[in-house]
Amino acid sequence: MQWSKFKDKDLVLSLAHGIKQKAKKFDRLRIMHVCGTHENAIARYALRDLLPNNIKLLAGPGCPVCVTSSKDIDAIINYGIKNDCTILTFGDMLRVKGSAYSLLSASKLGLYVKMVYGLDEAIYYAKQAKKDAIFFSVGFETTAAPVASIIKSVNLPENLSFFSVHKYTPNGVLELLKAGKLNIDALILPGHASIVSGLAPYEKVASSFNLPCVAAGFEPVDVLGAILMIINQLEDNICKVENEYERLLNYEGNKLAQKALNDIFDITDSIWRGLGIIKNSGFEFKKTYNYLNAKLKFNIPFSDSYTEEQKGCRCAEVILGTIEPPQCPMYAKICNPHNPVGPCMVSDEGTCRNWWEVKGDI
């Protein structure tokens, strides 16, 4: 496969021209993606600059680090400080603040935390440790599926358990639409997550809310191609689920990954940072695997008193696409990648971080 063709300049400009011509008949189109990797590609290739003014390309709740609640961060920090255990998690998660502390800053208070690149590395460290180790397991189905698969296939050390804050994208999007929190005309579906879930879960999104939905890859041609497919649907007055990412994604998704998820996890209500509890949007361990569930195994307490956003931070509005990062008074002033106040400035998948990397303080 010639991957370079998905970055071909002439093809990119041709797609941009086609979008501009077809978009003339619309007053305004608000197209949202729900994937941090899409935002990274859009910012890196300045794709918004190629779109006409009447098309707004919005970043939705597609960064798993950004939607991890302070309530969960506070709980694992407080438990870890008071008990002799090791917290293992991904690098992005280390710097996201809970109500007062991030996992990294809490290390000054006695929390023993270690960054890992994946569950296999967490297993390695747990085997070396002589005390309990808890894997703070973050991410959408893209990350939850490998975790489930590894749990099924290897002998885990007895001292390793999991604090799952995994989220399920399709139901999260569906419930936010039901709640009227997303003011959009179409959706670009997440390519990576959809490789696992398939596209069937989004049929209800398209039909119930009259939204064109197109799954896309992560190169400039993918994103612009998906936008053109969306405009074609709107032009023909139809709303359906389409697949621009056919080279890697099929409609049914990955059946093996889905089976692993279904074997290990139940779909449960889950709290999303700044967005509240979203019905059927999280992955939690089935009863059979309660012995791996750190929340139950250690009876970890959760406080109902927690702060999702620092004073002045508007990350929740960024996640819902109601404002752009520079509209937050903290953006690039107090909040930047060196001193992230809100979660959207922390991760490579965060909207504010991606805007800052390209545009700085504007």
Given for the second form:
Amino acid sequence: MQWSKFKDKDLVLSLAHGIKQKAKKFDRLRIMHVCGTHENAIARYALRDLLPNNIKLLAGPGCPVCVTSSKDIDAIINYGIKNDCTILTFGDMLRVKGSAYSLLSASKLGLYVKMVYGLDEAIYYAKQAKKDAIFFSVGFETTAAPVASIIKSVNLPENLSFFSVHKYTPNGVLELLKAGKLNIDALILPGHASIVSGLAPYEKVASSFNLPCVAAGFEPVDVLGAILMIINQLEDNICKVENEYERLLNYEGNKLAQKALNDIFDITDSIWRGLGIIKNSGFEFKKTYNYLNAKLKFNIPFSDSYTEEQKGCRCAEVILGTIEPPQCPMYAKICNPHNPVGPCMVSDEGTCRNWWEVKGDI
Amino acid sequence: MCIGIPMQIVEVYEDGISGVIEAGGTKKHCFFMLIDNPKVGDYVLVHAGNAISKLDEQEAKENLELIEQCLLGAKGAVE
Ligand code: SF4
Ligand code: SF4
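Write the structure block of the form predicted in complex with the partner chain for the protein whose form predicted alone appears above.
Expanding to the full complex; the earlier chain stays at the top.
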């Protein structure tokens, strides 16, 4: 099989042509995706340039790094310093600011942090460390499920605990829609997060909010194919959940992953950066696993005063798709990947970062 | 945080739940707890050091057919 077919130029161009023709019937379509890797593909292949002006492709709250609250970042820094323990986490998390410090800049205060690529590496470091170690466990269900399955099957060192800020995409999207915070006509569903959750949880989204929902992969053919599928639905006045990413994703999702998640975590309310507390949108350890939960093990109170946005940063609006990055006055002037002011400029999946990589300082 | 490229299983350790995967000459350790029956030669999607799905050749073909069908609909509308 030639996977490269999904990048095929002729196919891409005919999809773009098909979209242009069909989109003529509509005044304006606002299509949102909720996956940082989609934004990455859209920016890298300049897919917005292939679309007619009446189709707006918006980036939603799809980057796990961007939606991690300052409150949680402040807390993990606090835990690390007060208990003199090592914080282990993914590289993207190191440079995202909390109220005043990022994990990296907090090393000036005496915090010891180490970047890891996954939990297996964190276990390796914890085994070597003499002191306590906390894994700052970030990510949507795509990352939460691997973490859960490793916890179930691998012997963990006693000095390792977890601070979970994992989030559950389908409920996050559902609650934002209920709150009227998303002004959109259709959704492109995350390809990889949906491998875990399956597509059933999005049925409510499609039916209650009349939104065509199409799960898509990350090649240009995937994204344009999904847009065409969405337009076909709108044309026929249908709003349903469809799967463009059949080669990897099935409707039921990954049962093993769902079981691992259910065994280890409960679904709880969770705080999303700039968006406040969202009901049933996070993963927290079940009571049986209290001994792994750093929030209980170290019993340090969270601070109630925290700052989600540095002065002038408009990340919350970027995350909700109400503005595009260049509309933020800081974009490219003060805020760039070398000096990220807000979280959206930090990770590869952040919207501002993706725009900057492609467009630079236009 | 996400690796979206298919990688190929080149070794499954005796424990059956871990092994080695490879893409473009780069080899990495990987857990297989989230997929059924991992075999050398399988293509998998890897996330945070775990294979979270198998990539199926037949389904990839059907995937392309699905897109081409949508496109036919679009062309039909154009003509
Ligand atoms: S974790 Fe998966 S679904 Fe989420 S942003 Fe990354 S690629 Fe997209
Ligand atoms: S450009 Fe920087 S400051 Fe502005 S919204 Fe993006 S990340 Fe925030």
